[in-house]
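Next up: a single chain in structure tokens, the form predicted alone.
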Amino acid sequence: MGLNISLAPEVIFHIGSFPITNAFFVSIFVTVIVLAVFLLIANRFQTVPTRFQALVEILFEEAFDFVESIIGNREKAKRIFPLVFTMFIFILFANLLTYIPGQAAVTLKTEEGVMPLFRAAMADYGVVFMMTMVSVILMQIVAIAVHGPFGYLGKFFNFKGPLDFFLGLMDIVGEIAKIVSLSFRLFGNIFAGEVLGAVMLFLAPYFIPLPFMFLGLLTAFVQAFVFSVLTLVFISMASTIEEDELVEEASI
């Protein structure tokens, strides 16, 4: 049996004209599991915490303190923490799910042939791109709310001078680069790890792939952390009022 590596996820069935791929199926599966776990934890919280509850509370407190240390404002941290922490947990669970043994044996027989039911959700650029767009659109909404519509547009279309106009155009390029930076970093690392693991298992299916699997586990955590932290930093930057804006407000 040969090694089959596909950049695009396989379509397992359709809902009307909407294709459901194995990577999208895994993302829905992870969403349901994460929601079920956190609802179960929330319903079992007690006034006198158990050891497990105390561990969960410490995890949340440390994560919130980290977000607050980057944002620098507790009220802002309260607003952005749910999104950033949810992104981290979702990406981490989706990445770790691929390391559960026996997934390759679960297949479906379709008109196009036999295909795996499970595929790493973050190895599908469509899933990663949609998460990236949620982050980038939220950044623009925050920037508009903080700077106002005209202040937001003035950042990109500044006609005070040739240099200001050029820097504005560079800001537009920078916003587009955020999409590429966020999405390709996560997708590229997870897909490369999936391919490397498959190749090692195909060539030497016993002990040699173990170091690569441990490296993949580390990458699963690091990439979840990097994506969520970059989203946090970009939103923090969008909500920051620059010195020249403070000077303009003071002069009014």
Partner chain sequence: MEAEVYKYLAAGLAIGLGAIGSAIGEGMIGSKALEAIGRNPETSGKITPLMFVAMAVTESTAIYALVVALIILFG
Second form
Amino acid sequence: MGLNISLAPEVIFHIGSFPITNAFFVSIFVTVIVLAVFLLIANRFQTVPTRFQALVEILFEEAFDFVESIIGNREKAKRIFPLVFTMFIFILFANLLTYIPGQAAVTLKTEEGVMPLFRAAMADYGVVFMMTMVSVILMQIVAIAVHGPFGYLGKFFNFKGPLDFFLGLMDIVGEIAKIVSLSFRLFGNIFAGEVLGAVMLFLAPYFIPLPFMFLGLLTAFVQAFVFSVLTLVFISMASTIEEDELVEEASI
Amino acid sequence: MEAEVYKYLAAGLAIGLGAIGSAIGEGMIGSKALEAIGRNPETSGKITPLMFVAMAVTESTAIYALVVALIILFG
Amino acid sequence: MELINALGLNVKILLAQLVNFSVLLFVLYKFAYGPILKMLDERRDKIEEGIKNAEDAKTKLAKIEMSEKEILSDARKEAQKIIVAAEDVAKKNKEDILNEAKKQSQQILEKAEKNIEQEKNKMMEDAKKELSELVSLATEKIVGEKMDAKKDKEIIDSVIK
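Next block, the form predicted together with its partner chain, ref. the form predicted alone:
Entire complex below, previous chain first.
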């Protein structure tokens, strides 16, 4: 079979005992590109905008307004915006990089065989898992900061009744399920897109894969959007104090 | 050899059957969102992102199926 | 656990990815988002100020227009009043003058009539006197001798009457 599908990223070389996978290589590559683009934009910013600057500004403004509309507060939005927007941009650039033609043909010959130098960064579970952990841990930190350590633990270990206790335990499961669903959603979509593209290319090299590539472009954007928005929504959920909690506090 | 075959079969069934629910769900979300936009075109800017988020949440089921399939295949 | 291997998870690479992402976040936060958002905020403030100024100017203009209209309508009313008053005064004056003139003409007429009456009376008396003298003279001549003046007078008077 000519298909070459691997769930894990391939190790392309070692620095000392540190293995460099192609996904890691690509994510550094993407980081450099994003940094270059944004620093260039930021440095050239003027009060009277050029056409390109106006475009970037619209992107920023819309993104910021969107963040504000979800989190409902300008100050909070200013705090959370950098993280969410960086996630969005990083994922988007990493996803779009796979659509640059010709890069899939760049291969590297190692002792373990021939392997591609570029791999969709988000088709490596490591990167996605890292970002998911960042957002999930941040959620817990925000929740602890807002509710206090005892309020936070009280949500999971509730001894008011058997049903409340059970629901508290289910909340723990929910937090873990967040990690799985958030990370595997992005990873699964991109990985499946890659596999689909590879299979289509394998079956019919010309024209037939094109619609799937369009679909892939849409997925690239939508998944970046969904990942960052879900992070945003979870954090805003963690940062709001529910009403019955307020009542409880007032009664104490 | 026999066990290997069942493994592949199980993985295919897991993701295939698991995807049915979320596929139907996503279709309903999409159709309802489009209906809403058709009824009230000015709100499309607000509905579209919400639609994507709702779709992402609905997709979770299929994602769990994918995880299970991967576990069966590689675990 | 085999799944973790199959997915290629590796603690070293995870940490490296985390560092990579943190660097990206930090540099962007420091050098891109800060300046861009600040500039957008500044511009937003400026635009809001401009819009506010424009609105202020608009309301001011509307106010001025309103007061202008008010003044104009006031002036018009005033003018109308003045005109009406002037007309009234003129009418009154006209009537007064007319009345006066009528009165005066009446007076003049009356005076003239009185004068005429007086003159007539006087003339009549004069005529009577003269006539009586004339008659006495004529009679004297005719009679040839002077009668008793007293008797004469009596006769004449009785004749004239």
